[in-house]
Structure formats: structure tokens, C-alpha cells
Amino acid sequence: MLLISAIVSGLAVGSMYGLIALGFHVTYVVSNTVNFSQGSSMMLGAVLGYTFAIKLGWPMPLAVAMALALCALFGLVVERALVRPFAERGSNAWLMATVAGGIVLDNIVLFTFGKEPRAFPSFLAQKPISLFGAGVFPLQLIIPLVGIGIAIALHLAFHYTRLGKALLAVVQNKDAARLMGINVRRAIAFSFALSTALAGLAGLLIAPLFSVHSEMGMLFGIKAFAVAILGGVTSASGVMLAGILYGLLEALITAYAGSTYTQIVAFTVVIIALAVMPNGLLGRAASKKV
């Protein structure tokens, strides 16, 4: 009972981490930069979904599509305003800029959306179904499926499609990619749009299990970053796997050692894992020649 419920909740929460972490993966493989406001992007997805579906009463598919589209737009803004001005001149100030961008977005949402957490009801998270004796919301089973599905789709897209390979080419050699006729700026912008849309999707999926407010993404963003790194940020499947493992780890520590130790043990595992596997679970170091 304890084990099954821990596994079920670990899987669902872990795939959430994985989904946001895939956003880190996407921008990293294309541009070697990441958006440290991913947590805020996730929050934006949930807040917009709530606004469209609950406040304005739009049909759910339309609300979701619109929320994801606006999240993608936010990604474009992040890339254009917070990453490109720094990354193109080789400065790593994009790190700070995206953090600051996240703070600004959180606070804008605080004043426009409101200060109270709101509920985002969904029929997928109201009646639990029984799985091996443990109660589970259907949504908790859907999240891992979506997460794994997207990780597989990303892997296939990057390795077996023309566009995917073009995106991979961009990070390996920007000039050579240009010479192939690849619009490098657009490719990078696209990766950011995709990355924030993935985070937005994570926000929409988690909202019915959680609550919607301006700071809901903060800790998720940090844990997702841990997961992205742990999985080896260059590998989509590694990132998703790490997400699930991290979620399971947290749930199992809580279930068997008690919640006091969850964070300490989980973060210690991150450090040890990285010391043993400096490129993460499935990540690969760029081939280096002396």
C-alpha cells in the first residue's frame, strides 16, 4: 500500500519534473543556453489556462491551445530580449537576465491574476480510480504517458527529421549551419518557444492536481533544472528518465524515511550522481580533441 502509493505519486510528480526539464533540454541542445524562468513559464501556462477556461469559460481545447500559444510567444520574448543580446556576444549574463525575467513575470501575474491561489477543476482529477489498491486520479496516469510520449517524440524529431537535425547542427557549428541555409536565429527562437510551451503544458497538466497562483512554478523550476542536469541535458530520454527517478526517489524517501530527510537526501543524491557521472545519466560530453 505504502509502496504502491509512493510509486504512483512519484511517477506522476516525476514526469512533471521531466516535462519541464525537457524544456531545458530543448534550448540547451540548440543554443547551449537555458531559460532559468522555466518555472515561471509553467506558471504562465496554468494561469492562462485558468483565465481562458474558467474565468472566460472558453471550451477547454481552445483554452489549452491559446495558453500554449501564448507560452510559446513568451518563449520568443525571452529569447529575443533576455538571451540573444547576451549569448550573441558570448556573455553568460543571459543566466541572470532570465532569472530577472522570471521575477518580473511572477510579479506581473501577481498583480493581474491576483494574489489568491485558485482551483482549476478537471473531471480527470475528481474521482479516484483504484490501482493495485491505491487511489489514483486518472490525470496522474495521463501525465507520465504525456511526458514519456513527448520525450520519445522529441528524440525522434531530433534524430530522424530534417528540421530536428538542422536544430542539432545549429549548436554544433552555427556558421556551418548558416552555410547549409539554416536560419540559425529562427532555429534558436523556435527552441525557446518549444521549451516554454512544454513548461506551459506541464503547468496545465499539474493545475488540476495543484492550485494556480503566481509562484506555483518556483520550486518546480529548480527541481526540473536538477532533473535536466541529472539526466544529462543533451538527451531527451535521459531527462525524462531522470525526472521519473527523481520523483520516485522523493516519494520513496518520504514514505520510508520520513519527510524530514526528503530534500536533504534528494539533493545529496544529485551531487553524488553528478560526481560519479559528470555528464548525467544519458548525457554525452561533446567530443573533445586536445
Partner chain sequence: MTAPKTCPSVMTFVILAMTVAAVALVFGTKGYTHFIIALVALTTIVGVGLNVLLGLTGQVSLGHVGFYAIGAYVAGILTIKGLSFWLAFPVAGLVAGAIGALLALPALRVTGPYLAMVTIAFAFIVQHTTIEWKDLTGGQNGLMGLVPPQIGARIFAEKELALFATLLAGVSLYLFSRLANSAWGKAMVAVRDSETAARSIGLNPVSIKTAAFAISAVFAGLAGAIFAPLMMFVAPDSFPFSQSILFLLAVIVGGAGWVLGPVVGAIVTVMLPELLSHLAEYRLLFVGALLLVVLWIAPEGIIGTLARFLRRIDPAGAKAAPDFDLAQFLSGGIARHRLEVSGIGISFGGIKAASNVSFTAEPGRITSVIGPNGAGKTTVLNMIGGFYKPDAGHINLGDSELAGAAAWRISRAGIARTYQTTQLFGEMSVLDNVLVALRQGRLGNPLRGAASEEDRRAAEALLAFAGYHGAMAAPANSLPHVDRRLIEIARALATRPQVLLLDEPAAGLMKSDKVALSALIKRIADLGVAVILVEHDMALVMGISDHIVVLDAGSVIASGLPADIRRDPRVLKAYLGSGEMKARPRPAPWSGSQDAILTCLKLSAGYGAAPVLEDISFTVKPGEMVALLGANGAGKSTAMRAVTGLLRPVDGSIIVDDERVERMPAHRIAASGVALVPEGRQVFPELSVRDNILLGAYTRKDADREAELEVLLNRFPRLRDRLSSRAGLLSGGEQQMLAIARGLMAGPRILLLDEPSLGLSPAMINELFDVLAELRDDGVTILLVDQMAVLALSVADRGYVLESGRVVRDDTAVGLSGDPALEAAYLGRAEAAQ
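Let's see the other form, the form predicted alone, since the form predicted in complex with the partner chain is already up.
So it's only the chain below, everything else dropped.
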């Protein structure tokens, strides 16, 4: 019974890590940059969803749609103000700029929303159901399906659609992409909007299983970046697979050894895995032109 509960919990949390990490994947394969405020974007989705659905009493579908739209807007702001000015000059200062942007957002939410954790009602039945003798929440079974479905959709979109191929062309050669009629700036901006929307979706999905507060995104963002590297940031499938494996590892360690050892053992395993597979589970080494 304990094993089943740990597996279900690990699949749900791991899929959430994977969703946030897919945001790192999207921006990297399009612009060769990442948004280190992804954890804050995840927190923003949960806080906005709570504000619209609980405080303002909006219907849940409308609250979710508005929360995701505003998360996407935040991604556009990050790209325009914190990434583009530096990336176009060949500077890597966007690394620190996106970190700072996340910290600013965290503190804005802290002063406006408050630090106290808030309970977010589940989208589905709030009573657990029995699965092989263990009580699990329906949402814990839905989150992995959503995460895996989005990972598959991204893989298919990038490799088998005209838009996806156009986005991938941007990172390979911006000048050639412009000559082919691709709006490079718009493509990169779209990737950041999609990236933060995915993080916001992760926040909305996981909020009913955790409490909503202004500091909830920091650790999740760090773990999601570790997952992105572990899975191979160039592979959507690898990123989601790594997220699920990491979530399962965390849950099993917590269940059988206690939460005290969770972060120590989990991150140690990540370090060892990257030492053995430096390109990640399904990632590929970058080719160099000589």
C-alpha cells in the first residue's frame, strides 16, 4: 500500500517537474537560452488561479484560461526585457537577469498575495479513490497523462509541423531563417510565452495537492532545471521521462527513508547520472562546425 501511494505521488509530482522542465526545453531549442524564472512562473500560475477562482469566484475554466494567458504574458515580458537586450549583443547576462526577474516577481506576489499558504480546491473529486488498496486522489492520475501528452505533442509539433520546423530553424541560423521569411524575434517571443504557460499549467495542476504561497516556486524551479539537464534539454521526451523518474525517486526515498534524506540522495543521484551521461537520458551532443 505504501509502495502504491509513493508511486502515484511520484508520478504526479514528477510529471509536474517535467512540465516546468519542458519550458526550459522549448526556449533552448528555439533560442539557445533558458528562463531561470520558470519556478516563479509556476508559482504565478497557482496564485493567479487561486485569485480568480477562489477570491473572485470566477468559473474554474475561465480562471484557468486567464491565469495561463497572464503567465504567457509574463513570458513575453521576460523575453523582451530580460533576455533579448543581452542575447542580441552576444552577452550571457540574461542568465542573471532572468534569475533577478523571478526574485522580483516572488517578492511582488509576497507583498500582494501574502506569505500564508492557501488551500486550492481540486478540479476533480476531492475524496481519494482506492487503487490496489491505496487511497489516491484522481488529480494524481490526471497530471501524468497531461504531462506525457504535452511532451508527445511538443515532439510531434517540432518535428512534423511547418511551425515547429520554422522554430527549430531559428536556433540553427537566424540569418537564414530571416531569408526564409521567418520572424525570428516573434518566434523566440512565442517560445518564452509557451514556456511560462507550461510552468503556469504545472502550478495550477499541482496547487490542489500542495498549498499555494509566494515561495512555492523556488525549489520546484531548481529541480525542474536539474530534470531538464538530466533528460537532455534538447529532447521533450527525455525531459518528461527524467521528470517522472526524479519524482518517483523522491517519493520512494521519502516513503522508505524519510524526508530528511530526500534532497541529499536525489541530487546525489542526479550528479552521478550526469557524470555517466553528460548529454542526459535522450539528449544529443551539440555538433561543432570546423
